[in-house]
Structure formats: C-alpha cells, structure tokens
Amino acid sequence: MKAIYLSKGKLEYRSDLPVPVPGEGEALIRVLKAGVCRTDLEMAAGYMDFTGVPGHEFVGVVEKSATPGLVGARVVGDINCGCGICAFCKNGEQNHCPDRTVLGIKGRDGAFAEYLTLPDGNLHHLPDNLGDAEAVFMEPLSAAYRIVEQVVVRGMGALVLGDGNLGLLAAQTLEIMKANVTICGRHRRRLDVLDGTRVNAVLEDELIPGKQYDLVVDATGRPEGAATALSRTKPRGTLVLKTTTALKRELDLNTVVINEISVVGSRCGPFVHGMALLELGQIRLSAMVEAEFPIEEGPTAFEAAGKPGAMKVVISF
C-alpha cells in the first residue's frame, strides 16, 4: 500500500505498507483525496509524538463493511473513535473518550494512504452533487461550526485571528450564523477568498489599534496567537482557542480573571452541520485549494502546505 509515513519527525513516501484490516464494526475505505492541514504540519514538527500514517481530512469509497448499504458508498468520516462503553461514549461524546483513537493523530493510521479503517458509525454518505474536492473540507468546516455550538454568536462582534483554512472557514460560518465578523490575517491572497461576502477582511496593520470584540477566535496556528486574541477580547467577552501547536504557549490568566473572560477550547464538530453548510453553497471552497499532488509526492505536498501564505493542499490517489 502507498502511504506517507511519519516517524521521529521525518516524513517519507512508502509503498510497502500493508492494507489495514478493519476490526469488528469497522469499514475499509479506499481514499480518493485527503487534505493537508495545520495539525498535520504541527505533527511533523513533533506535536502528539505520533508514529504512523497521518492525515484526517478525507473523502473515500467503502470497499468492505458488514453494514448494509455502505459498500460502494462515497463517504467522509468523524475522526474520533471511542471505546463505546465509557460515560462519554454513552453520552454521545466520543470526542472526549479517554481511550479514543483519532484518525491520523492518535493510535490510528490516517488518510495519507490508499486505505484506512473507521467504525461504520463514524461514516457519512455524501450527496452526488458534492464533489470530492469540496468533501475534503468536511472535517475542518465541521470544526468551524463547533464554535456555534459552544457560544451564542448571533449579533456578536466577532474577530477571527488567522487567515489559514480554518480561519477562513470559521469567519464564513460565523457570518452565516449572523455574527458581525472581522477576520485578520497576514496574507492578502488568502483574505481575497472572502471578497464579496459580508466578512470584513483586514491585514494585521489594518486592524483598528486597541479595538476589542465580544468574541475572538484564535485560529492563527502560532504560539503567540492566544495572547494576541486575549488582548482583543472585551471584558466579559469570550475567547475561543482553535490553535494546536507543538510549541508551548503562555496566557495571562490575570487578565482572564480581572476582565471575567470566558475561555473556550474548541476542537471537532458534528459532520451533520458541516454537511448542511456545504449544501447551502455559501462557503467558498474552490478558491481555497492551493495545489494537488499524487501520493507519491506526499512529502512535497507537505512542503507546499508549509510555505507562508499557502492555502489548502490536497493529496490524491
């Protein structure tokens, strides 16, 4: 099997890996396309100390499953796989199962390979009118929607820091859900994706000095992003942290206490809402794809994705 393998911070293309064998209740999925995200880049830098096949943003076709109607289906999949018996799993919160595996991140080989396995219950059928390139965005778009589940955003003045793919998706999602959104980034070509929307897209030196917001989202992907986001959060406002990084971060908790700021960690979201957002047709996705590489050029795809200002890089099979 062809795949990209990560070990001790080194990425390599391999063609000798065995096809994974699905466990009980799991499906074998042939991967069509997979997206490289910031988390993948951080993992290559040492985040999560992962060894194996990374990758968690994918679209594929089910080749083996005991569940009627799944074989042959084009699917995307929730990346968290719970134990099924703990209190979190029984409450429908397998994202927080203490014994979970996470596709391409923790204890489970991921999507930068010809095949992967996931529990049947994690899979979601894709409508025929949704293309593979769009479907690759399902996981990050669902993660963007997670903010709306955690925080009341309607009518709020919101600032999204970071113009990477997650930042662009978060800004569009918050705007659709009736927040008054400003996104601040470092790359005009990324921000241009939002031309014609109601999102106010500005470069860092164009942000009004000292202005604070009801809701601030750190999607910078940088260690200093949380501190910057905190400084832009109004007293009694809400700071949402989306960034994960291999480097340690510092946050002034005195400011959090004095200004009574709510700090919300935000991770994965439900695919049903990501699917609904995609089917609305209001999220700009095609302009967010930077390049596509075959699996044989996977390490080159990572290099392209890590360049300043790069947008979504896709690996195809």
Second form
Protein chains: 2
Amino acid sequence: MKAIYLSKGKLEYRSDLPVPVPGEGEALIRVLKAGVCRTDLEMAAGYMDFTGVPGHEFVGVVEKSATPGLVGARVVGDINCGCGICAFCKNGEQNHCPDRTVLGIKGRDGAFAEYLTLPDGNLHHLPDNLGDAEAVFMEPLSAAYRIVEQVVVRGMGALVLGDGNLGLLAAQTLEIMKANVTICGRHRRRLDVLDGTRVNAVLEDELIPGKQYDLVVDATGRPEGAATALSRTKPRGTLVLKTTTALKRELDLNTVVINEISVVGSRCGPFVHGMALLELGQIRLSAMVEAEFPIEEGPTAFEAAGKPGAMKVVISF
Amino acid sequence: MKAIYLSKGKLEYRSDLPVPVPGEGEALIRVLKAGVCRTDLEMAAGYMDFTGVPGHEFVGVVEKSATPGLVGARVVGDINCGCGICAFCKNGEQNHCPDRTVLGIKGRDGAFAEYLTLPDGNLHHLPDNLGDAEAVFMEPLSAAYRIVEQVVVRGMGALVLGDGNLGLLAAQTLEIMKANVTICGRHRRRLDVLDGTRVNAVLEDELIPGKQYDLVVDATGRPEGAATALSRTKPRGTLVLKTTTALKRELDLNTVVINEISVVGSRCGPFVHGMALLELGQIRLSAMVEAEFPIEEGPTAFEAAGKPGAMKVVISF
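Next up, the form predicted in complex with a further copy of the same chain in place of the form predicted alone?
Let's see the whole complex now, leading with the same chain.
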C-alpha cells in the first residue's frame, strides 16, 4: 500500500508497504483523509524516536471487523491502545497504560497510509452531518476538550499562547465553557479564523505587557513556550502544558513554588466530547484547512505544514 | 541590638544594629527563640539576594503595639506582609501581594535579632500549653498544612521526599489527613522521629524501585529533588513542589504532559491551621530539636544546621 514512512528522522513516500493485519478485536480501516499535526513535525525532528508510518488524525471507513455494524462505517478513532488488563486500563485510563501503543506515535503504524488498524473499542461512528474535512479535527479538538476536564474554567480570564490548530481549538473550547479568552499568536491570518467570535485574538506585540491571567495554555509547540506561559500566569493560577518538543526545556521551579502555580500536563481527550463540541456547531473548522495533498506528495505536505502560519494540511487518498 | 547579618553571601554576628521602629499598624516584638530553616541556608548561599537580618521562624513577646491586648502577649507571626490595598490583599491573599515584604526573606529584617517588627494582623497569640520550642515550628508546620489546602489527600498513596523538618512535618500532616504516607530520606536518626506513627519511614535504598505514588511531595531542598519526585509520580498524579533553591533546576516537561501530571507549587500556610495541628497533640516536635545556640554564636548555629542529618537548630536570646 501507499504510505509515508519515517525512519531515523528521514521521511519518505513508499508504495511497497504491506496492508496491516488487524489483531484480535481490531478493525482494518481504509483511510479517507489524515491531518498533519505539530507532533508529526516534531517526530520528524526526532521526538519519540519513532520508526514507521506516522499520522494520528484521520477519518476512515472500516473494511474488516468482527463487531456487528462496524464494517462499512465511517469512523474516527481514539489513538491510545491499552493492554486491557492493567490497573489503568481497568479504570478506563488506557491513555496512561504503561504498555500502550499510540497510533502513529508509539509502537503502532499510523494514518499516513491507505490502511491502519485500531481496536474496535477505539472507533466512533461519525454522524452524516459531519464532513471528512471536519472529522480530521476530532483528535485535536478532543485534546482541546481535555483541558476543561482537568480545570474548571468558567469565569476565568484565560490566555491561550499559540495560534496553531490546537491553540485555535483550545481558545474556542474555553470560550464555549464560559472562560474569558484571549489567544495570542504570530500569524494574523490564523487569528482571523476567530473573527466574529468572543475570543480576543491578538498578535504577540499587541498583548498587554505584564498582564497575567488565571489560566494560561501553552499551545505554542515551541520550547520557550512554557517559560513565556509561566510569566503570564497569575500567582495561584493554572498553567496548562500542551506542548511536547524534541528539545529539552527548562521551567523556573522557584517561580512555580513562590507563586504557587499549578502546572497541569494535558494530552489526549475523549472523542465523544470532541464530537459533542463539533455537533454544537460553534467550532470554526472549515477556515482552518490550508491545503490538501495526495499521499504520493506526503513529504511536500509535511513541508507545507511546517511553514510559519500554515493552517491544517490534510493528506488524502 | 544583637543580630545575625547577611550581606553578599557573608553571614556575621553584630551587636551594633539599631532596634527596628514599627510602622503604622505594626508591633515591636522581642524575640525569644528563632529556628534556622533550609531557606536560611539557601539564602546564605545566594538565593533571593537578600541583605539584612535573616530568620522567619520565631516566637516572641510583643513590646509595643496600638492594638489592645497585644502588648505582653507571647506570639508567633505570619511572615508575609502585603500592601493591604491590591487585589490579592483585598482577597486575603497577602502571601501573593506583588509588593509584599517577607520577614527575613524579602525587604524586611527577620528574626535572628533581639527585636523584629510585623503588622499586628500577622500576629497570633500562643496558648499557654504550647512551649517556645514547639512554637518555633509553627511556620514550617503551617507550610506543611498548605499542602492539604491545595490537594485533597484522603486515601491517597503519598510519598514525601526529604527528611528535613518540612518533610517530617509534611509526612505527619498528610497522615493526620488520612493519606497513606511513605517518607524517604537519607538520615536514619531523622526518620526515627516518626517511630511508632503510621508513617512508613525509609532510607533511599529501601524505597521499592520503580514504585510510583498518587501524590509526591518534594521537600528535599535539593536541586535534583523535583526530577526524582516526578519519576515517582503516577500518571495523572500530583507532584507538590516545596523546594526553592539557589540553583536553577530542570523538569522534564514532556513527561509532565505525556503523563498528565499536576505540578503544584506550595509555599506558606495559614498559622491558624498550623496551631490547630499542634493542639491536636499528634505532631512530634520535641525530638526534632538538634541544639540551641545563643545569638552571639549565630554563624556557628548556621554551620550546625547545614550538617547532613541535622535536626532543627534554634537560636535563643
């Protein structure tokens, strides 16, 4: 099958990969579209030391499954696959199973391929009113929703740093959950996605110097983002970290202690809630797609996604 | 008056300092005893760049005050002094007033002197059944209590790293609040203070390799403590940081994000609750005093407090 393959930091298009064979309880899914995410770019730069097919934002059609009603269904899928027997899995926290695989990130080939496999239990039927292009955003939107599972945001003054896809989705999610949201980024055209919403969207040099917020989300994807976010967090406030980077980063722990900041690591969220957010019809997605590339042009798609200010780049099959 | 004076990292005994003059709403307090804390040692090593009289753990007698009933009272005192008019002060959070002074730490001479001044509102009458030696522990005990204000610990598996005074007090406080507590330190004689309590007190090489806990408190006072504590925190667990150090420290933020750890900076606590804990009669303090030195031997007291495994060193007047 056709796929993009990552090995030792080198990304290439290949047409000679075998179609994966689903294990017990797993489905074979034909990929329709897959989104390129900042994490994919970081992985291409060495983060996670991954060899195989990257890609974890996708929409597809189930081709094989033992679960009734699943074959033929258009689906999205949770990307973490637990062992099913450890304490975390038993507690519904397969995201933190120590033996988990993660689609296109850890121990499991991903979505930049004609076919992928996932456990049946990870899959979610898509309603007909959600298009393929919107469905690609389900994974980052669920990750944005994860913030409001971890922190009660209602009424808080919130600052989202970073106008990447996750930042734009986090700002909209926080706003829906009744925080007073400012998003700060480097790209006017990306911030313009939020025109007409209640989110206050500003460029870095428009942010009021020294102003601090109850809640700050680092969605910059940059190594220095955490330190900037900390400097913008009020004493006793909450700093949510969404960024993982190939580079090691420092955080001034004396400031964390003296200002009694709560630093909350935040990763994947539940797809059911991401879907619920989409069905509210208040999240602006269509303006967020930059370009679509066929799988054969995968490496070019990565280049396009890595350009400053690029919107979501989608790979299609 | 007699005092210990810190300037440019040099600590000296002086007998020529003037008695401080209380400002409006402030009391003049004659110090009876003062405890040497890890923070004092860090300050002597350059932390906070403080010049003046250090010392913030004390018990004393009020000599001057305009507040009825305060003159002659034996007191302890909250060490943070807010401006009284900012949003933090109005909200009862003078600990985080941006213009605050902190007794013996920031902008205000401290307790290693015959006299100090504090706002009347910071002072707490000591009940007769609490001795001077116990009262010296009020500040660190209140700081230990701060943890259970920030985190609901009941039923949690908790690990306290560090068998310094704060570690020993934190372990006992968490145990009283119904956590299942292990404390891990480097000094058998310090850990022995907890003999006969329900706290599991172990040396570093007795800690089960790889075992992780719901809640981990870094009270090591060492730069590498935070990273060790993070490695002992379960995914989705809570890491409480109590340590401030002169050295900059690193924390692996990728692990914080991937394991969705909550890192909680924790500083001073309310004296009223520290006092309540003491009155419960379940905190072991008497075994925690190493030695008492007269103020004239202040620098020697600092040396004694800095020795590995030293218990609380007290300076008396």
